[in-house]
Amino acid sequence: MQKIWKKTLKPGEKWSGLIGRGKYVRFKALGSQANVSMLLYNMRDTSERYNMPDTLKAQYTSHLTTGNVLMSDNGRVLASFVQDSLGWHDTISGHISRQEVDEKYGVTTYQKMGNDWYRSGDENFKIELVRNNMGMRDMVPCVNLFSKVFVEEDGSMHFDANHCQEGATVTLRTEMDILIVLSNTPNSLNESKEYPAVEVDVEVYDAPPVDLNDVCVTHRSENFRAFENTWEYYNLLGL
């Protein structure tokens, strides 16, 4: 595969960009306890975005791995999980706020620490949304790549600190032209007393065409219908 683009997300760093359909987006953790919070939108109409409830209930799961898809609020597939060395990516704990960062890791400022100050997912997302002509009303639940958060019988939520080790990888395939927003900031349930400093590589490759036997297409009947909706959308656009 020919690599099209690569970026290393430093700890606390954010990034957003447009990625066309039919691409592999590969993430690699360069240390343990990585967490990349991610938002997805239809590049052509950002009012269509990742829908967490539909994604989970249609696939009978609370977490994501190979075979799962990220559904939009229009019942289409924004991206699919085609490779995963971990078997679990968090969908339910959300992104970390400024208040949580300050309480867990101490108050830091750009004026004192420069680019090494402890950024929050909330601020990172807000900045990148504004850069893409959106705002707070466009904030939706995120996916936390590399994180495992499980729920006990009493309803309590817990972060598995041993889940993500150095070298873990996950690869998404874009099924639509997307706007992707990324924030390399700690999971809000990570109990570490030190701000996690894990770099994550992001690489983009061309992907082969999707066929009807694809693991994400056949994972559930709901997935197939979402793919049909997606293919119909592009057929009507003549793309």
Given for the second form:
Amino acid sequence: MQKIWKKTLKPGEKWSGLIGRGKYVRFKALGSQANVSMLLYNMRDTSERYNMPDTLKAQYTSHLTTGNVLMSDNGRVLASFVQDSLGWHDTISGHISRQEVDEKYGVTTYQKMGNDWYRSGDENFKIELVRNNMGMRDMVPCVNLFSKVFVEEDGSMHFDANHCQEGATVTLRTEMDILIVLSNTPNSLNESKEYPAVEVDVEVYDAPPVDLNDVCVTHRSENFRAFENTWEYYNLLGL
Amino acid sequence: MFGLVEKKSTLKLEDAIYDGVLEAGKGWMHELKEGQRFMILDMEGNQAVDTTFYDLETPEDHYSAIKTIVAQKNIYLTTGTILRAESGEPLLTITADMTGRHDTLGGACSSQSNKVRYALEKEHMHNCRDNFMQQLANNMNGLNKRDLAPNINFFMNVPVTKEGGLKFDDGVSAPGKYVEMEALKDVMVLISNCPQLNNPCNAYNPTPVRLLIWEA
Ligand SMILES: [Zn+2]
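Alternative state: the form predicted in complex with its partner chain, after the form predicted on its own:
Below is the whole assembly, all chains and molecules, this chain first.
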């Protein structure tokens, strides 16, 4: 496979950009307790975006792994999970705020620490949303790659600190032309006393065409209908 | 502490300054002033009431399901829950609750999600997202589709398992049960009294709810 692009996200780093459909986006954790918060938008119409409730309801799940797809509010597949070494990625614990970072890890500033100051998901997302001509109102629940947050019967939420180890990988395949926004910042529910500083590699490759036996297409009949909606959208566009 | 935190309202229905019935499948948008109390009363039982909020001063700061559940480290809403905006700002707090379980992960039903979840021919059916968009269009307050983030489903039961499953169960509500909240700042309330007929969230029978507001 020909690698198109590679970037290493430093601890606290953010990135956003356009990725065309039919690409593999591969994430590799270079340490334990990695967490990459991710938002997805249709690049032609950013009012169409990742929809956490529709994604979970349609697939009867509260976590994401191989076979799952990330659905938009228009019932289309923005991206799908084609490979996963962990078996669980979170989408119910959101991105970490400035207040949470300060309370958990102490107040840090650029003036004192230079570029090693502790960034928050909130600022990272806001900056990248504004850079892409959006803003606060476009914030929705994100995906937290590499994190496991499970829920006990009483509804309590728990972060599994032993879940992500160094070398963990997850590969998404883009099913639409998307704007992807990434923030390499700690999970809000990580109880670690120290700011988890983990580098994450992001690589993009060309993916082969999706066939009808694909693990994400066949995962559930709901997934198949969402793929049909997606293919119909591009057929109507003539793309 | 979570699960059923049953707490009765101390307010008298006859003292309400607003008292209206919202028919099954209808939308509603209304301002609440800081300190006012707001009650949703399930008249016939097992109704799901899709509800979201906006900070009236900065409407781009919408209700955030995630900020709300992460702050309390629990996915279910009940008495004592603070309903937060995307900025983390407290918008309202639940002051009384007769069912002890309200969902905020399940979002609103839509024409598009009905098509994916059930079948192509369900696309024409009335749904909450259409109600929300209709209200945004009618009220001309500058809000648009970008302001529709995941909402609360009052009286709806969406259990999540430790193994990572999620399903839609029968409601835990009954005729006369209610949830009451206090506005911690001026907010806009947006409601769709859910018309969903494809799953048990309304016991396959959408019914009216009563909405009441009391002065601070
Ligand atoms: Zn609905």
